[in-house]
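This document starts with one chain, in the form predicted on its own, laid out as structure tokens.
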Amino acid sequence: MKALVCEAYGPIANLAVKDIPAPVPGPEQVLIEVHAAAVNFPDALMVQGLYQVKPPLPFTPGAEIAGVVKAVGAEVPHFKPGDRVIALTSTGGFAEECLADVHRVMPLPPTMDFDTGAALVLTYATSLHALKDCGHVQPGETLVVLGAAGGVGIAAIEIGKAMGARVIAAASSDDKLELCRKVGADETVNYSTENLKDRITELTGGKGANVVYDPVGGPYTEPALRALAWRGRLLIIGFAAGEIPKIPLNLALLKERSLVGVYWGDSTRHDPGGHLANLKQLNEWFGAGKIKPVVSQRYPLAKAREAVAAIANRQVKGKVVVAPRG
């Protein structure tokens, strides 16, 4: 079968489509036909050997897929041959075949396509636990959504929404806002020619925001960190701008501000019950029209590369998925 190979951690430009051995399900796993992998800004960390998993190399990137079951392991008792399914992969996505774990593959609903599958469970299971398990928004309060054109920045605007918060989304450009405005945001923020802080300060009426969503990190977290509330909460999902922000305390202390961690792969392991509820809430929410990944292109398996370079380099707007499949 055909797959997307990093044999060595570098340049993302060193990745390639290659034949590989098909892979053969264990006890408990699921072999499937990958129908659309979503890509995502770990994946990009990932080859170039940047993020705080490294798997052992030669590894074909690729986290989430969402496809049609091939075979099962001997223990699997829930799938069969021809079952549409999703699956968190860790790796492995994007080929024609992947295996995953059972615990992490799940029916695809009968309404969603293969596309809205993939792009659905990282992002929004991402911005669901951040918002409601670590940020604990409130309806009627102020969230800030930076990086809001992204995957999960346009998951955590449909889900502060949803939770009954005020959106005020922040992007690096004006037709990114566009995007954010059409998926629900109340107010927009362009961080490359408006000062985020005062503009968040002015947008609250000198407020400030209750909860900030940080996947961007770099110079924007201590402006938005600035422009919190009393109590604010400001939830550390990731590094997109590739800084690693130096934050100064003291900022915290004043008006008793939270910084709060976001890792929700761990997290499913701490508690599985939560994101299993979780899950569980997601699908509410889509057959309710209140959620919808954005997914605004499609990759064959011949260009991923192209396509995680898109990524890496924040030239995507929502979702992008590779299509082994044509």
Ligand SMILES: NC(=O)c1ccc[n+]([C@@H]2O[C@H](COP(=O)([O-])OP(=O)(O)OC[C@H]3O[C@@H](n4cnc5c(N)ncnc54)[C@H](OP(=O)(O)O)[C@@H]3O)[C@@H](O)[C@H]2O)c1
Second form
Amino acid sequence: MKALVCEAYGPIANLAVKDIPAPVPGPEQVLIEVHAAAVNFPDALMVQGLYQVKPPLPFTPGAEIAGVVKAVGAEVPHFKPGDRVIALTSTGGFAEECLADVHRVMPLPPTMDFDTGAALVLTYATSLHALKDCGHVQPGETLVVLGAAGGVGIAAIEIGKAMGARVIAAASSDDKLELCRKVGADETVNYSTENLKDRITELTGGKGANVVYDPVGGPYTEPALRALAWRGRLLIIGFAAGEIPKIPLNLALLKERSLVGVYWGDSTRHDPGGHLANLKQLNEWFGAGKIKPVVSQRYPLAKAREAVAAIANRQVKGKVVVAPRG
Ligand SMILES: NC(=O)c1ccc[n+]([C@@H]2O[C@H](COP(=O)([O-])OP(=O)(O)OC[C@H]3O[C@@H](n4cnc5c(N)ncnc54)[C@H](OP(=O)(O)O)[C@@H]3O)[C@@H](O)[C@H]2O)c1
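Can you return the structure of this protein in the form predicted together with this ligand rather than the form predicted on its own?
Now the full complex is given, and it begins with the chain already shown.
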């Protein structure tokens, strides 16, 4: 079968589509024909050796997929060939076929297409866990989302609205901010042309925001933290800008602000029950039309490398997917 292969950690340009042996499911695994595999920022970090998880080489990137079950292991009673499924795979997704551990496979709801199914879980479950379990966002609070037109950002806007917050979306271009408004942001800040702290302060009538959702880091974290109200919470999601900010801790002391780390992947292992409840909530919101991933582009498998490069180069709006079967 064909798959995008990373043979050595290094530049994204070194990734190549190759013929590799088709995988065979172990006893508790499911083999899935991949119809869509979403691209996430960690895929780009992983192939460069910059992510906290470093898979043994060679490997195929791609952490979340939707497709059709082709075969199941001997100890998989509740899936069968032909079932439409979503799976979290960590790696292996940018390929014609992919293995998934059975406890990370779920049915694709009948009304959901493959692109949506592939693009839903990682970003939306991260943002729900962050806003609900870590940030304790309350109805009527003001939520600022940085990198708001990206994968986890769009999810945070939609979930923030579903939780009853007023959402201020911040991103680097008017084009990206237009998308943020389309999915429900109440206000926007272009942090390439406007002063982030001043604009948030202005939009909150001088009070400051209650919660900042920060997947970007770099030069944006400190001004956003400075714009937090009394007992505001800064949710640390990631560092897409490349730089991990060093924050003067007096900014936390002065207004009893909290800096809260978010690690969704590990949280699902520490609290599997909470994770299942969150998946159920996302399914309900999807059914009610409150959340819907924005898939802005599909790439054939032959161009999967370009899809990974696009996310690394700040060019993606919402989500992009690799579609190995056209
Ligand atoms: N903690 C967790 O559990 C968890 C889970 C999932 C993802 N993450 C992390 O969340 C971050 C975002 O992931 P994502 O999949 O949403 O990525 P994404 O779609 O690429 O969004 C990231 C956003 O960051 C902004 N950005 C600023 N400087 C950038 C730069 N130099 N290069 C690229 N982007 C830059 C971009 O928005 P502007 O152009 O508008 O600034 C971009 O839209 C990543 O760091 C990822 O590792 C963390």
